[in-house]
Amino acid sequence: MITFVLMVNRQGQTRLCRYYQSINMSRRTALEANIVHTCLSRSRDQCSFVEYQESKVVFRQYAALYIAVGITEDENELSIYELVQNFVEVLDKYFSRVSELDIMFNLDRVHIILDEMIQNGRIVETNKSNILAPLNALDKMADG
């Protein structure tokens, strides 16, 4: 099961966070700081899977952004690694070469994309067209 999704920049600023388990705010802050420190301190040659307390973290770097996904022990790391790749491809398709600014100024749309892919910590959709269908419908309603 997926426990959280974080997107942070190289300066360690959180751009997106979604938790699928209840975690109090002080623990969230500590968790994010530790995860960010772990991701930023690893080189490209090192593995993108890290054990953290009772769970595992799968992370991937795209340009200036890091996407980290916390998972339970029973989840497959490679499938989550591919999920992160798919998430970025969907963002690229919707925003036409996604950037950190796209995420900052369209956070609601990024959350919609993430919610279409993951619900209650489980992967429910990976097809890019199906994921983008609600956003395309919203955009069509806004235009006309």
The other form holds:
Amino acid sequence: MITFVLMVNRQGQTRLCRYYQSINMSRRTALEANIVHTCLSRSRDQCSFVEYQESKVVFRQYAALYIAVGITEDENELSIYELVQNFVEVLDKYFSRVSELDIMFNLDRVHIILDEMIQNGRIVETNKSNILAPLNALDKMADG
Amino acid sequence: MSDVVEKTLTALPSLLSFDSQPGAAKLSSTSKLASLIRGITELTSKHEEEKLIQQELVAIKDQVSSPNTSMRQMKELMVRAIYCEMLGYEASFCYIHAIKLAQQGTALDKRVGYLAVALFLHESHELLLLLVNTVLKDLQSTNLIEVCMALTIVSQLFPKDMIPAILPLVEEKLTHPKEIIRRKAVLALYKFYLIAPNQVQHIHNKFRKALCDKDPGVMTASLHIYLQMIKENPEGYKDLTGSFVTILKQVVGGKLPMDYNYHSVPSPWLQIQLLRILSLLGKDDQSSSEIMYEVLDESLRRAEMNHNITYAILYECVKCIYTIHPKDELLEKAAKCIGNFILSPKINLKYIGLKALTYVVQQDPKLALQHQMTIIECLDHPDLIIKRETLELLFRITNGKNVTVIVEKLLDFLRTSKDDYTTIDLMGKVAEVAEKYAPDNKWFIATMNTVFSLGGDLMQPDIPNNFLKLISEGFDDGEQDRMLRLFAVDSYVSLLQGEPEKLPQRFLQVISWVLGEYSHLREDLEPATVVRLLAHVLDLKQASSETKSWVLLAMTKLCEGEAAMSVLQGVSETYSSSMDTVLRQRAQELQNLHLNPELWARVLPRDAFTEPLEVDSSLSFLDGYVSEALAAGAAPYKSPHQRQEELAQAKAVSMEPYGLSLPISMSLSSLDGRQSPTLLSMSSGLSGDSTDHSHKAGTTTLKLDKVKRVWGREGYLAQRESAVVEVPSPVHSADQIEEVGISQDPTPPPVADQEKQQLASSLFVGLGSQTSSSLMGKSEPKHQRLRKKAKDPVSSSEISKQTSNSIFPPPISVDNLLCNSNMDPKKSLPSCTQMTESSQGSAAANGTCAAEGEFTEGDVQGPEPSLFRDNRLTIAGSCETEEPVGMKDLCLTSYLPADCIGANHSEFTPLCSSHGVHLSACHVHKDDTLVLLVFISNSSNSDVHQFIVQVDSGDVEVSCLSESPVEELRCHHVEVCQYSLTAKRPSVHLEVSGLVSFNMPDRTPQTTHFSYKLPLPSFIRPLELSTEEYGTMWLAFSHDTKQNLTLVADVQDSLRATLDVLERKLHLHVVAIIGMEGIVACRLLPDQPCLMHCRVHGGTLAVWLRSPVPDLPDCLLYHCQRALQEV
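Mind pulling up the form predicted in complex with its partner chain next to the form predicted alone we just looked at?
Below, the chain from earlier opens the complete complex, with every other chain and molecule after it.
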């Protein structure tokens, strides 16, 4: 099961975070700081999976942006690694060439996309057009 | 992998450039959100961030509550608040506005409102209730987007109690023409299933419909529910195996629409989900497994494309193949697959390969042999995570032959580990395999020394506990035990002579204990030397007071004779004035025992562990003291449980609105039941019931805190015992296995250097079994060097139990001194007084019971136990107090009516007493009725006339069974009245009240009231039904209640055990138990049925009671709860 999704930039600033287990603010800040530290200290040729306390973290780097996903022991690391790619591809499709700034200025939309893909720590949709359908409809409503 | 990254980079060049981003410019640069974002990007320090966000929060707060804020502005405010929360600053003042936005906004504004709610609130947040109406409205909206939003929020977060309010609407959406709505409805139901499985039980067949939905998205969504349900109860869904296989076949065969593909792999995450379901269904089930072989083979074949996602599928496939009933051909392919992973230069694949191998070697350790060289390379891999995973794998293949090498590798890693979690985890593993497979004593002690030194105080306390237990209990061989202890003593003496300040506290404690207990084994070692070494530990700055108390105790054991007199005196003087009471106590013990060698020898006999302990668990030696104290007017002892109930009762009296919801009447009557003196307890003498005493003992042992832990928790000890029983199963000759193991290695890599070869042969010895065909059977050779003595498991576990309960712990126990000092008659008194006083104190503190004049144990423990003593207490009407009547051992049993003798009757409860006339009652369970027997005895010396007994009740239908009412009661005579009772309406306890009137010999009329309480279960009888009848009745009944109950723990079939308890205690009838579910039926006399459905869910028992009678389910549930609490 997925426990959290985190996006941080190279400076260690959080760009997006979503938790699928309830966690208090102070533990959250500590966790994010640790994860950023761990991810930033890893090199390209090292494994994309790290251990953090009792859970595993799968992370993937896109230029200056890191996406880290916390999972439990029974989850399949590689499938999560590819899920991250799928997520980025969806963002890319929606924003047509997504950038860090797109994510910052459209935090709400990115969250809406993520909500379509992951719920309660489970992967609920991976089909790109299905994922984007509700958001596209909302945008159309706003335009029209 | 790198190719994918490259692809991504070319696809997303804009990610690289931050400033040259044209897209951002089009966003209104003047908006507040934009300036916040700009502010955030320009931050350089945490301090600046805090300043910026605090300002932002103030600004948001201002604006958010202004009435002029439009919904569009509100949306922006919410996004800003999300930012603040994301950076770790709470914006709780916004929560209510998020709900408002979800309620009043439209389109994207509304969606952002819902989003903010999902991000801000947690499952049990009180504000969530305010969302229910909005969701309800949106679910009924004609706007599909709004319906979608509502379903999305419901599947993320919804108050459990409000599910019934929206359930029908969500269910309705399952047949919606739009597939997205159907899909979201299924996901909402999945959420309901997760948080309140009972609520969606009735829609299981609709789940099946969703599984067969023509839209792949809806079908995929339903798999979440199925995975969950199959996890909980694989037996219940075997019939669906074929369907899942067909679905997987179609997916693998590319029958899904193109947009379900990911990098031209058809819906990979769906495949993974299906493979997980299949492995659950095929586990230990040959016929189900056979259905899957073909599609698994197909999956393996199709997934040969070179992409991460296909490897992810392969990994899942391999796991599935090794989980289900084995098929050689598939196993071979899977093994090859794992080989490809492990050998891959891509590090992520290597990792997943190691993970797969770790999983697989539990089934087939031989497989590790094939990859031994790779594994060894991974051991030295620069990436810690690979190393860690390899160690995990090695841990699984540890046996008696390779344990030294593997432990060395684990310890090497431990030395460099900086992460506490890893350290704790590995520590436990090393201790486990060391204990299991240690080749010799020296190695074992040395390894444990390293564990203790490295583990420091992070270590789980059960590691030292087990170690001490192992040393003290010994193994099969007496000589071996002696050697082990000697090794330990030698090694610890030299450690203390070295640099004891570097040792962690836990280790020092272990050392002190072992030296105190066993240093006498080394005859050439002067006790004085050891005492001096220990004294040095006491002087260490970092020694905690817990450690000091262990050390003092060890010294006490060593203080025989003239040894190190001056040191001991110095120590005991120093600590006699310590601020720490425990240390002071220890110092006193040391001093006194030192001066009194005779007592010392009695209190601390050597090697006493081998002798079984005799424990007087009833504490009968205190009886004299207790009766004296009672005679002197002390309040009787009450068990903690009892005190708690009284406390609850006191709460109820004080009308605290949200206190424990124990009605007064219930706790009162349960006190009645417990305390009324029964014939049985009287005959068992002063010792009273043993549970109360064990509580007493418990309180004394608790006082001694800390050090007691050596003895571990009871549960743990029991577990150890069971391990001992199954261990001695040496497989085949180990040498033979070794030969086979090495010769079976198919590809000895010629390039590997000799050193690695050597390591390999030492790591992988003992792997591989001759029974390679039975892959599923765990053929891991169990070679246990340190076998424990084959003691009678029962007796030894009993001893350990007694140890924790008794006031006489085993002589080697660290907390024995205080207790054992009780052997000294002079000393025993104060500690007893203390004990009783404390119980008196607490009894007095919540002594509502005594004040209301309930029966107390004083009756039982008084010098002349009498049934009717002090029973003035329950008399309601009489204003005068009676003299206790000295009627001796009146045995009411002999007055039981003939037809009630065989039946199950309750205890005799005194009802009232007046002028020498005493009433007591009991009830008798018969199949179709409950009989109340009222015994009237006349202990005065004169006859009583015009005797009238009336029994009446609002709750109970009473009919008199006696032919002729009693009119006269002769002196020293007993009469019995019989009444048949049936419940008019259910209640937790049913009360019968009555009135006795008679004329005294001098014609003065007397009237006395009494009451008698019956718990509901007295009126419950089993109801024999078939499952079909149960089914029809279930649907017909309207009154229901649901709750989660605790399961009977620590048994294999906890559902069965729990239902057995209920059947026994509450007279229910278990109709059937199917998998994790059970159905139970009973009736309330005369014939009102109540049905119960139980389901094991997440460690608790979810029960659902239904009945046509209002309140019956609730009342019965209360008793179920009580019955299970008492277990």
